[in-house]
Structures are given as structure tokens and as C-alpha cells.
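Okay, so here's just one chain, in C-alpha cells, the form predicted on its own.
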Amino acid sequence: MATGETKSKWLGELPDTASEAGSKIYLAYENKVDEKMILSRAPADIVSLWKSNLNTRDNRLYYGDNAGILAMLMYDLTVKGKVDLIYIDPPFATNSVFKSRSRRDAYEDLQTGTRYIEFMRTRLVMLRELLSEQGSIYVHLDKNMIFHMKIIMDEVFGSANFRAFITRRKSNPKNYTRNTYGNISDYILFYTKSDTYIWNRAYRAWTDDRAKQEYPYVEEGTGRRFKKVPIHAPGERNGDTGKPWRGMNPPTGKHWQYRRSVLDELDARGEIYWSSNGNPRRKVYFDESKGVAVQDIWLDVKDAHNQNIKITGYPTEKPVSLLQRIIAASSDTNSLVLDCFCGSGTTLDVASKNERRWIGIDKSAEAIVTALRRFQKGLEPMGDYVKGRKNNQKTLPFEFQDPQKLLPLAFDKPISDRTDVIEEFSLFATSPYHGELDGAILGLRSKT
């Protein structure tokens, strides 16, 4: 594998790049609004619909268009510059409408082209203002607009704050695809507000087979499993790490990974393995490993794909395991997490159960009712939806019930019997409010 070195090591002639220093790449299109106009947007008027007397964390769920609500939050000094993590799973510019499994309207995804780009840019600019200096943002998209939004996010957050382009396997193979490769992936752009951000590296547990494959050696005397790794790194150095150690120089074009005094300490502890021809390598022990470090290809967080997986049934619902990884990696206990396309409430659910504070926003009444039901009732196996449709059962799964009766049904057994209920939140809507959530609110009020 090729390894780059600094420009100073190049012996030939280099092109003059001085004129490019500090230049930025912008996406130009008609009707692109100046950032100052976005940041001066009038805030939405908000009405309070319900407030739990248990809401010590000030968690908030908003019903309404997120642009006006984000503009309002920019005036809230408890939120502006205080959000440690933003995850959004916005519309994907599919020019489609989405319905729930019971054929109720869930949300529309009709903006495409430059209208979509400006729709997203407007919200990203405001989200940047809400992020803390240690904050991160994850934007989940598919192939339609991911590359357009990469340029927009470079513009809004700065290309230096780009951290990862994550590819997620979203489904099992699609064998019916005839004229191209199967579409089984989507993508997540990960940016930060600055270069000092919350980061708790994610690891996956070792399997026995992989552990034996990665750590194939067993140390005599201790029985500890280990692997051998080089003690040099790419690039020449003129300091201590570039000088001879134990009578040998680093390989050509490389330097020692550690200062020579550190290498002496490792050797004294028996952590340097010397081959028969005198080649030193470092022992790395399996029992000191935290697990398999997660890379930027995620194969293990697919959408629901069998009837035993528990879901809400909301279209485009993302798996709990996906949000668990993101929230654990880029926030800490009591961090404020925001999702302004919150859908079925996966981000809010995972944040709450991991002792994070949260703000959720969605303009779909179906989404808000689904999230409220989730908070009170939890998830149901995907197979229950199929049974409900096939058998026309009298007691249908949540997805097939009348949305106005949905939340009262969440309290069909004593609240003490459910250990995962989420009650610490307040519910708001933009004004004017036309009563779309009234049936759900009745259920909430019955237990306050």
C-alpha cells in the first residue's frame, strides 16, 4: 500500500499551489439565500400542549416545521451553543410520499434539486449555531443527494471539520436487481463544530474465531494471547525516532514509532518480540484490547429484516443499534442531543435511556403520535404487523389503530408494570395548532 510523505521529501519539481491556499469550494445555484438572512429568520410562535411534572431534564418534543422552531431555539440561551450532538435522518429527495403500514399519511419527500439543497442548507446553518464547540453532527442520506450535501456541509461547517463518510449496510442483498449492483447501502456524513469534540471511540466485541485469528500467538509462561506489530511508521524523521536503536536504523523511508527510551522500556518488560534474524516487533496482548474498533463501513446496523425485531412501524425507521453507536461515540452523560427530523423517536428514545437530554422536532402528526406511543408502550415485533393485516384481528397492533385513540391505549396497564416508560418531556406545537394531537394528549394527561 502506498504511503505519502511530506512535500519536502519530493526531489522533482512541484506545481505552484500558492494561489489555491485558503480557497474554498462552493455549490452555486439559483435562489441561494445569504446566511445572514437565514440567521435572521423569524422564530415560530410556540404553544405548550403538555408538560410532565417529572421533566427534570427539560426534554422537549415539538410538532411543526423545524425551520421556524430552530429559529426560535437560536434565541434560547439554554440551547444555542449547548447542543453536543445532532443526528438527522431528513427526507432523501425521492419525490415520493410515505405512508405508515396502515396506509395513513406519514410524511412527504417532494423537494428535489436546488429546492432540496436550499431546504437542507437553511437548516444546517441554524443547526451549526445550536452546536456546542465540542459538538458533532451526523447527517443520514442516500445516494440521491449525499455528494451535493458533502459540498454544502464543507461550506457550512468547514472542510477541516469533516470527520467521516460512513457507509451503512441497510438491508440484505436484493437479488431482483437486474441492470446494476444491488442497492444495499446508505451514508452518514459526520462533521464537528471544532477540532476539540466529544469522542468515545466505538468498539465491537471480539468473537472467539476472530480473536484467535487476530492474536495467533500464545506467550510462554503467561499463556497470554498476542499479535506482533511493526515498531516503525511511515516517513523519515531527523529527531530521536529517526536514529539507530540497538545498532539498527529504521527501515528506509520510515522512523521508529516510539522514542528509543520507550523502546528500551518495552523490551525490558518483554513486550518486544525478536525474530530469529533479529527483527524487532512489538507484542500487543489480546487481554488489553477494548474490542474491535469500529471503522467507517457499518455492516451490523441494518434496518429491521425479520419478524422478531421490534419496531414502531413508521416508514424509514432507523434501528436502535445505529443510534446507540452514534450517541455513545459523540455525547456524554447529560449531553443535549437534537434531532429535528425525529420521525418515530429512535434518537430521543436512545438518548433518554442513556441519560442524555434531548430535543425532538417533526412536522408530521403521525410521527409525533408514533413517538409518544413509543415512549409509553415501547416497540412491537415486526411480525405482529403482518398478523394484524392478515387476520384482521380485533386487537390490532399499534400501527393499525385509530391515531386519535392511540395514546389512551398506551395506559392499558399500571405504569409501575413498565420499566422503560419515558415521561420526562414536554410537548409543544407551532401556532396555530389545529388539534391534530388531541387524542394523544388525552392519554398523556390521564397519567399526570
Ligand SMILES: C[S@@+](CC[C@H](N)C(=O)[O-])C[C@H]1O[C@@H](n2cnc3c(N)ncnc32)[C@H](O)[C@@H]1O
Contents of the next structure:
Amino acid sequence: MATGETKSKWLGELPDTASEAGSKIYLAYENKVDEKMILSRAPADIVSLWKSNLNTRDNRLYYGDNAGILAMLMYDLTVKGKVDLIYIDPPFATNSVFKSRSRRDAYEDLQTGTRYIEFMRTRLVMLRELLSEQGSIYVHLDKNMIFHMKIIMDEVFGSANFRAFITRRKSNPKNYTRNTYGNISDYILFYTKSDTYIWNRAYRAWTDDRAKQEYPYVEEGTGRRFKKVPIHAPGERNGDTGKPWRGMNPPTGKHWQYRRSVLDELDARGEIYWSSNGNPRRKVYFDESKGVAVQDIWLDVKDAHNQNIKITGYPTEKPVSLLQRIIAASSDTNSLVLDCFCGSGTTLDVASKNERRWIGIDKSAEAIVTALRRFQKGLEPMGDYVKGRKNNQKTLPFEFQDPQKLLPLAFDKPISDRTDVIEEFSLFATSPYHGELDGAILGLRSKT
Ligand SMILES: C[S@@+](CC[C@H](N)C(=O)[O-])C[C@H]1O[C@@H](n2cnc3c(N)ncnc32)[C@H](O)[C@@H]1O
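Next up, the form predicted in complex with the named molecule in place of the form predicted on its own?
Shown next: the complete complex, the earlier chain at its head.
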């Protein structure tokens, strides 16, 4: 295993020029707009479409292009500098058009190359202004633009605020017909606004096999499972941790991990394991472990992959489990969470159910209608879509019906009967608004 050494130990080669070591890296392309221009963009005019009486948290769903809405939010002092978490899953520059499972137009992803990069950079610059000092941003992309956007994120948020490059397994292995490796991954860039950010480390439960492998010993008398770890760490020290303990010096080039009085206490509690040739090691107990700390490869938050998994049917919808992980790790109760490419509302749904406040934006009417339906009706097993098509039923499943008629139907059960309903929010649109959501709003009005 490769282990880095501290800079002070290693002089290394001097850079070719004095400025080279500290100079920033920028992505150069034509028509790259000055940040000042982005920050002085005209805010969109907003019309209020619907307001729930219950919306004490000020949750907001906006229908419209996010550029003008973000520009407007930069003037809103309840939002500017107050957002603790941003998750975005924008178009990936795939040069395609996406339809929902019911074949309705959902959104286009036709911007590529520098147009795409500038489109994203414009939004990222404004998002930075909205983030709180303890805030984090997660940007979900695929192999097309991830490297360009890493450089742009370094520019906008500062490379020192880069925290992780997460690889997610998005699907099960495919039998590719192309002569290359199957593509089953996408990526998430995680940056923070500063170095004092909200961080609740994520853990996964141990599997039995893995626990036994990792904690192979069982303590006599107590039956507690444990592993043995060294009690020394790299680097020599002159203080207490460099002195002999129990007549033994730390190994060459190392120091004791704890002060000698702490080692005495551990030993007195029976937490030091002495090998037959007198080498001390610390016992780490399985029952004190919180689980396996989540690393930067996420294999367990795949997109819907079997008929029983519940979804909305919106294209490129992300799984609830993915947002649960991100929201739990990088926000606290009552934090404000923002997703300005919110699609079917996965981020908003998970935020609501975890007592976070939220703002969602999307410019697709289909996305907003889907999110509203999700708030009222929840998710449906993926298999139901297939059943609907195969059987050619007269009454089409929910997702195949006319979008204008969807929302009234969603209310056919009294709200009090449902446990997963989200009704704490207001709905807005950018002006001019042409009535695209009127059918859905009718349903919302009838219940307030
Ligand atoms: C990949 S989808 C997001 C899916 C979402 N994460 C989910 O779980 O359903 C991207 C979304 O970005 C929206 N979008 C694209 N350009 C936009 C823009 N300029 N302003 C607002 N929304 C935009 C699209 O309409 C689409 O719904």
C-alpha cells in the first residue's frame, strides 16, 4: 500500500519557474463569460401558482429555467448564503432527448462541448453564492463531461475545497455488443464552500462474513470479537510518545500512537494484546464499530433494476437511497437543500422526509407534474409500467394518463390516509407562464 510522507520530510524538485508551483489551472475556451457578468444576470420574474397553508418551512418548487431563478434567489436574503446542501443531476451532454416511461417528452440534452460547459459554469457560479459557509455541493455526471467539470469546479469553488470524486455503480453488468468494457458507472464531484462543513460520516452495516474476516479473534471470557492493530504510528518523536514503554522502544522510524499513561490504562482494561514474543497490539472490538465507513466507490445505490423497486417513471430518475446517503452526510435537520435540476423530485422527497427544508427547480412541465404526483401519491413499483403496456389495459396505469388530468386523480384518497404525502410547499413559475401546470394545480387547489 502506498503511504504519503509529510511535505517537510521531502524537498523534491524545484518547479521550473517560481510561479508554477502556486498558479491556478483554468479551462480555456471561446466565449467564456466573465464571472462578474454571470453574477449581474437579470433575475427572472416569478409568478406564484399555488401555496399550501401548511408550508411553514418555506419549501419551494419552481417551474422555469434555473438561470433566471438562481439569479432571483441571489437577491433573496433567506436563501443567499443559507443553502447547506446542493445536489444536482443535470443533463450529461448526451445529445439526446428523453421521454418518460409513458413516452411523454421529459427533457432535451442537446447542449454539448463548450456550450454545455458554459451552461454549467453559469449555474455553478450562482450556486456558489447561495451556499452557506458550512455548505456542500454534489454534482452528478457521467464520463462525457466529468473531467471538464472537475476543472471548472476547481475554478469556481477552489481546488482546496474539493473533497471527493465518487464513482457510483449505476446498473448491473451488461452484455455489451461493442468491443469495450461495459459502462456501469457514473460519477459525483463533492466540493464544499469552506473547510468547516457539515459532515456526518456515513456507515454501512457489516455483513457477517466481512465482520468475521475483519475481526477474526474472539476474546476469552467475554466472547467479544476483535481485531489487533499496531500501537505505533510513522515518524519519530522526542516527547512522551517517543520514550520507552514497558521497557520497549517504539520501532525504528515510529512513535507510540498514545501517551504512555494512556497505554497503561488500555493495558489495565485488558485492551492490549501481548503476542507470545512480547509484542503489544491494541484490541479493537467489533461491537464498538459503527459499521463500514462509506468510501468513494458506491456499489449499493444503483438505479432501479428490478420490477419491485418503486419509481416515478421519469427518465434518468435517481434512486432514493443515493439521495438519502448524500442528505444524511452533508446536511442537518432543518438545513436548506437545493436541487436546480430536480426532475421527478427525488432530492426534495428525501429532504422532506428527513426534516430538511428545500428548493427545487426544473424547466420541464413533465418533471414538475411528476414531482407533484410523487408528493401526493408516492412511488409505484417499476413492474406496474410494464404490466400496463403488456396487458393493454383500458384504464391505463397512472403514468400513462394525460398529464393535465394526473393531479386530480392523485387526490382520490383523503390526504390524512397517506403517510408519505408531501404537502408543505409552494409552487412558482417564471413569467410568462402559459398554463402548462394548470391541470395539476387544479388538483392541488381542490384540497386546500
Ligand atoms: C437528469 S434529470 C434530473 C433527474 C432527477 N435527479 C431525478 O431524480 O428525477 C435533469 C433535469 O434537468 C432539467 N433541466 C435541464 N436544463 C434545465 C434548466 N436550464 N433549468 C431547469 N431545469 C433544467 C431537465 O428538465 C431534467 O428534468
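Basically, rigid core = biggest C-alpha set you can superpose within 1.5 Å across the two forms. Numbering follows the first chain given and starts at 1. What you see is a predicted model; the values in this text were computed from it and never measured.
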### Task
Single out the hinge among Tyr258, Gly291, Glu317, Arg224, the place where one rigid part of the chain pivots against the other between these two forms.
Gly291
### Task
Treating the chain as two rigid parts, state the angle between these two forms by which the smaller one turns with respect to the larger, in whole degrees.
8
### Message
Can you give me the Cα shift for Asn238 between these two forms? Core-superposed, in angstrom, one decimal please.
### Response
4.7
